[in-house]
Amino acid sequence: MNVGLPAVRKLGSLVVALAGLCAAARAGAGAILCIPNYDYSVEVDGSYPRNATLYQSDSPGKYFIDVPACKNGLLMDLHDKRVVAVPRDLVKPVDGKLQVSDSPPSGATAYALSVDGPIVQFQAEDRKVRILRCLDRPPIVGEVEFNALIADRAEYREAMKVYAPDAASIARMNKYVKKVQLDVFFATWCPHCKEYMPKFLRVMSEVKNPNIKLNLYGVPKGFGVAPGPWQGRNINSIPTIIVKIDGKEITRMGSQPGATPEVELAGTLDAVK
C-alpha cells in the first residue's frame, strides 16, 4: 500500500518502499505496533551489528530502529524527515511485536534524516546510522563458514526459521553412506539467492551426516570475469550447487520457483547408491 504523499515520494526509491509498508494490526492511542523488516539492513558506524533491526509500523511513514549500542530506541518519521529518541521503557513486546510510544517525552532528542540515493541516513548519539536494502550491503566474497554466514545475514537467519524441510528427505540424507561434497556458489546481492539460500541452509542445519561436506562460496557481481574459486567451474548463474559423490560430479542444483532443496538432494542421493 502506498501512502500517496508527494513529500514521501520525493525522498527516493528506498524511502518510498519503506513508506509503503505497514503492519496489519493497530496499536492503541499514543502507541504504534511494529514488526521487523529484514529486507533492510541497519548499518552503524560502518558495520552491521547482529541485533540492529528496522521495524515497520502500523502507522504509515513511521518506523522504529533498534540499535543495541544506543541508549534509546529510535522512531523514524519519514513525513517529518526526522528521528526521535524513545526511552527504552516506552518500548514493550506485545504478542510478538513491539509496542512503541508515538508520543515521546517533551524535550526528547530529535535528529534530522537525509537521503543519499537509495540510502536513508542520520546521526544519533554520535553514531552514524544508515538504512539500506539488505541486497545492497557489501557482498560476502569467497569461502565462508556456515555459522559466519548465518551470523552476518539476518535475512538468511530469520527466513531459515520459517522453513520446514521434509522430514523424510532429511532422514534419508542422514543415512547416506557415500562421501558427498556440496560446493555452493551464491551471492548476498542476488534476490534469487535471498529466497533459496535460507531454505537450503535450514536443510543443511538439520543434516547431521559426517559423510556430507558443505562448502559455501560468496560470489561478487561480475563473477564471470572476477578471479575466485568459481573460475573454471562453468558457473553461469547463481545459486549453483555442485553435487559430487565419491569425488565425481553428479548433478547441479539451482533456484527454481517452489524449490524444495531437501527433496531434490535426497532424490539425487537415492539414485546413486
Second form
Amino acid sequence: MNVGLPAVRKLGSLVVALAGLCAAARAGAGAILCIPNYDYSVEVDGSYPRNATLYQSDSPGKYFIDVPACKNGLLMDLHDKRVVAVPRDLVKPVDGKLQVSDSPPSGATAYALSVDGPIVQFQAEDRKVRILRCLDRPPIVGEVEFNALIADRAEYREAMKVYAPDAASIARMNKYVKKVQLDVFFATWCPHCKEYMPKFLRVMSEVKNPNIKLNLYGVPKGFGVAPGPWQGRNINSIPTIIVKIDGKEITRMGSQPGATPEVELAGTLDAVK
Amino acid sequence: MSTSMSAPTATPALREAPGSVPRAGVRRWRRGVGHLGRVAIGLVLLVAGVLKGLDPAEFAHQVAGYGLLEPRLSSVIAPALIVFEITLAVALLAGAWPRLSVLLSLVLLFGFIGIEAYGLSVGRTEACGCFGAYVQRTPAEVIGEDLLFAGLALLALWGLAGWAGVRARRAATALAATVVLSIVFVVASPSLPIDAYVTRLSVGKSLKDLDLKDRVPVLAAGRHLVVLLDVSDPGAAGTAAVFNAMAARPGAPGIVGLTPSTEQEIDTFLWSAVPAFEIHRVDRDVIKRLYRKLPRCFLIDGGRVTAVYDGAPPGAEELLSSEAS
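Mind sharing the form predicted together with its partner chain? What's above is the form predicted alone.
Next comes the full complex, and the chain you just saw is listed first.
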C-alpha cells in the first residue's frame, strides 16, 4: 500500500490533537471551582485562625476547607459524609477562585465528618475542625481596637473590601475641625451589624482626621441586663453609633437597608459647623 | 299608647320582652341603632372568623406567638376560637339571644384588647392575626379597631334593651348548624383550592407584588423555579431530593429555595439534606403572605410569576415543556 507523506502528516497532526484533547479533558475532569464563603467560620482546635476559610464549590455538597496549619487542603463531601485530604499542589488559584482536584490520588487520607445541628465537625491531621456560621462564633464583648476587630472577623474584613464609600463625604469628614467622638455599639452575632459594620469600618479606615475619634464596643447577647459600657446609655438596638461633637451628643445612627454611613455622618457634621 | 300597638310586626318570630320603653319614635330610633350595632358587630366577627378559618394553622401559630399558651394548647384553642367567633357572628346576625350574644362579643373584644395590650407591653410588633394571616395590622391599630367595635357592641346593648330576638328553638337550631358547618370549614379549609385567592401568590404577579424584589434580587432576571419550604420540617429533605434531581436535568430552570426558618435551621438543612440549590431566608411576615401550606412552588420568568404549583412539586417534564412553549 502506498501512503503519501501529506497523509502521514495529517494523521500525525490528528493523533497529536486527540492526545492534547484527552490530556485537557483529564485535567479539567475532576476539578471543581471554589469561592470563599465568609458567612461561615472555620474553628480549629477551639480557635479561629485568620486565614482558615471555607470555600463553596460549583459542585453541590462539596466544600474546600483551607486550614493553613494543615499540610493538605481538605475537600468536604457532604454526600459521602467525609473529608478527603487534597495535596496542596492539586489546588490552584484561578481568577480569584480556587481550582481543586475532585479526584484526589488513590490512598488519600479521608476523615469522617458529623453534622451536629448547624455545625459540621471532623478531625483532620489531629486537629479538631468545626464549620459554623460566623454569627454563631463566641462574640466579641467590650471595647475592641479597630485593627483587632478586622483581624479577627473575616466577614467584616472581606465585606469592607467591596464597599466603595462616597469620596465627597469622606473628603468633607477629613476637613472637619471640631472634636468628634463616635461610640459604636455593635454585636458580632447580629446580622444587621454584619451588613452595616463593614461599610462603617471601611469609611473609618478612609477617614484620616485626628479630630475624629472612634470607640468600638462589642455587645453581648442579652445586653439589656448584662453589665458593660452599653448600660445607662439608652442602647435599645444595635448597631447604635452615638455621635458626639465637642463632648455633646448630637445624634445616633443605626443600620437600615441601603444605609450609607459616610453620607449620613458627613451630613451630621455639616449640620454642626 | 300601649306597647303592644307599636311592637315590631315585620317578623312574627320576633318577640318583645317586657320592660318600660319610651315613646314610639325614640324607641324605634333606639331599636334601629341597636340593630345596626348588632348587625355591624356580627358582620365584623363573621369576616374575622372566616378569614382566620382560611388558615387555621397560621392563626394557631399567631396565638402561640403571644407566649401565653403552649403551642399544643394553641393548636386546640385557635380553631375553637374561630368556631366560637363564627357562631357568635351568626347569633348576632340572626338575632339569637341578642343581649347574651352582644355581651359575649364584648367579652371577646375586651379579651382581644387585653391580649394586644399585653403584646404591646412586651414589645410585640407583629401582626395580630385578628383578620387572618393576609390582613396585617399592628397591635396599636388592632386596639383602636377593637375599641370601635366595642363601642358598636355597647350601642347594640343599649338599643336592643327589651328585644328578645328570634325564638329559642329556631335560634338553637341555627347555632347548632353553624357550629357544625364552621367546624367542617375549619377542618377542610387547608385543603380547599383557594390559595390563588387568599394569598398574594398567583400567576401574573410581579416580584414587587410579592415583596421579594429587594429581598431576593436574583429572581429579577431569567427563569427560576422558586420553592417555598420549611427547612425544619422532617419532609424537607425529601423535597430537596426531588428538586436536586430536577436541578440536574439539562434545561431545567434555576432553583431557588425561600424559607421562613432560622439561619441555624437553614444550616442544619444545608449540611444534612445537601440541597443543590440556594436557600434564602425571608422574614416570616413577608413569606407567609405567599402560602397557606408548605411546600409551595412557583415559576418566575423575567420577574413575573408564570405558574404556581400547590402541594406536590411540578414534574421536570412539565417544567422543561413549559420552557419550550
